[in-house]
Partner chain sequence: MRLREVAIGIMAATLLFAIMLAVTLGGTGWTPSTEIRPLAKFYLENCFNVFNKDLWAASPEAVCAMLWDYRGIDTYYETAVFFLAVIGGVAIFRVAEIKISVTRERQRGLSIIVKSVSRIVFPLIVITSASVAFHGHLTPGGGFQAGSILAIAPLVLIAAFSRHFIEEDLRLTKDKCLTLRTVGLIAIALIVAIPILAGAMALMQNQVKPWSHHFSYPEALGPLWLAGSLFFYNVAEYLTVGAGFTLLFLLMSIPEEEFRRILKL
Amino acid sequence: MSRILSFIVALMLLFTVFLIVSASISPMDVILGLVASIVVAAFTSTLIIREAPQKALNVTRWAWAVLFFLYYILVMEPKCHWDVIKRILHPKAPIKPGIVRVPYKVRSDYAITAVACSITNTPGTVVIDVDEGEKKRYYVHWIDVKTMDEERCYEMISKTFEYYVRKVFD
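Show me the structure of that chain alone, the form predicted alone.
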């Protein structure tokens, strides 16, 4: 049963992504997208959705995903872009680059990846490594290191991302 549910959820996700990316609902595109989604879901559904496929159908999680997307696009991205632009245009280029350790508290692979991608896509920070061992930390290159204290780095870099990602994936 879980395998069938994984297939159905993967099919729905793939088909939705196809429709969004193709930006077309012509009959030919819909049929092509459906066939392609069925084939891809048949081969990858157990890889895409490994545990609790019913989580992917939870409306509350999708609502949190939309909120996270809006917060990221409308608040975090402009704020961080503006910060980097100011540093570039400033005559003294006030940067203090370095690599900091940022602990993470999310559990699932999707959540760990989503937070790492969010940090990397935000101007001024790049996740260069993930320690999935006992200490569970990201190694982040930061354009303006304000502290080397791990907990302060967590609060300044990833705490907000983790708040939203935990509601979506964990």
Given for the second form:
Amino acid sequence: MSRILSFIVALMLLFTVFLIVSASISPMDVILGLVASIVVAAFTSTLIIREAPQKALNVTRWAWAVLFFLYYILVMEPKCHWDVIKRILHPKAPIKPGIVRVPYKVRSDYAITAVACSITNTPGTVVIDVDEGEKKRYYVHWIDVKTMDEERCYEMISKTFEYYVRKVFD
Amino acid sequence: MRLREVAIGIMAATLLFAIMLAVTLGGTGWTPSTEIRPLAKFYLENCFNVFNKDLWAASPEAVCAMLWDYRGIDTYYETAVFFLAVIGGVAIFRVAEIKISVTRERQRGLSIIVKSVSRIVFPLIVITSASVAFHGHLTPGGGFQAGSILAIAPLVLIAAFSRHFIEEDLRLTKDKCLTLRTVGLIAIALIVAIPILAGAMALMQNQVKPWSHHFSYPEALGPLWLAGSLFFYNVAEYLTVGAGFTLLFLLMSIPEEEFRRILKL
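To complete the pair, please output the form predicted together with the partner chain; the form predicted alone was given just before.
Next comes the full complex, this chain leading.
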């Protein structure tokens, strides 16, 4: 059952991308897109979906994803950009770069990836490596190391991301 | 040190200024005219001329029509040369069995972040390449380009996971690639030969020509615009090139130590 559901979810994703890439919804593209998507989904559905596929069909998760995206683009990104712009234009260039440990509490692969990408995409912080072993944590390069304490780092860097990402992926 | 940097800066600026001057003063030599030249006109008139189908190729994509219809034999030999190159690659890397220890290989690959992204990107590259292949006779692109895009997908997986992941988890072995490639080339050969078998006068005949009234590939199949044989050529070439490049990438990603071990060097 979950195998079939995985296939359907993969099919929907691939079919949508096919139509976007083709930039057309003519009958020809719908037919060819379905054929291609079915073939590709048959091979790759287990590659895309590793856990419960019903998560991808959950409307609440999608709503949280949209909310996260809007909040991320409209609030968090400009804030971080402004911070880095100030540092660049400041005559003394007040930076204190360093690599800190940031623990993570999300569980699934995609959640870990989403949080890492969110951290990297905001200016000022870059995820360099991730430790998936006993100590679950990221190694983050920070333009202005304010603290070395792991929990404090978590609160300052990734807490908000994790809050949203957990609602979307976990 | 400081002087050197200043000197480099001045030199770079002088070079840029010289290029800018040359471009602004029109010193780039002869520029093609904006009018349609006779040769281009000929091609345009004969690719998708719905009013006079005597010489048409049923395809609005002039480049694709030229590639497969006007100079199809050339393209066929090009594909054959590439096939021989792959065969040569297989012959050079002719180690029959590569058994990399599975447990060691499982823990390899890049971090979970790269792996998760690659999991999504892989199918998307494949579906994008399929779109390019299916529209080769309508828009820029076509079989070779789509096949090249397709081959990038396994390359991403080789980098993010390992070669082993492709062969074991996706079950895409080099033998399967070779089979797929051969099937593609045979398909092209069949599409080439069918007009002759059906009584036409020319190999690679796409549409009926004034001197050959016997055979024509269908222009369209219901809502599917096929442009005669061009669609089939593109799909076959897509498989051929995609599988060929994947095969080469798989061969090239065998670690050197494995060769040394097997060849007992």
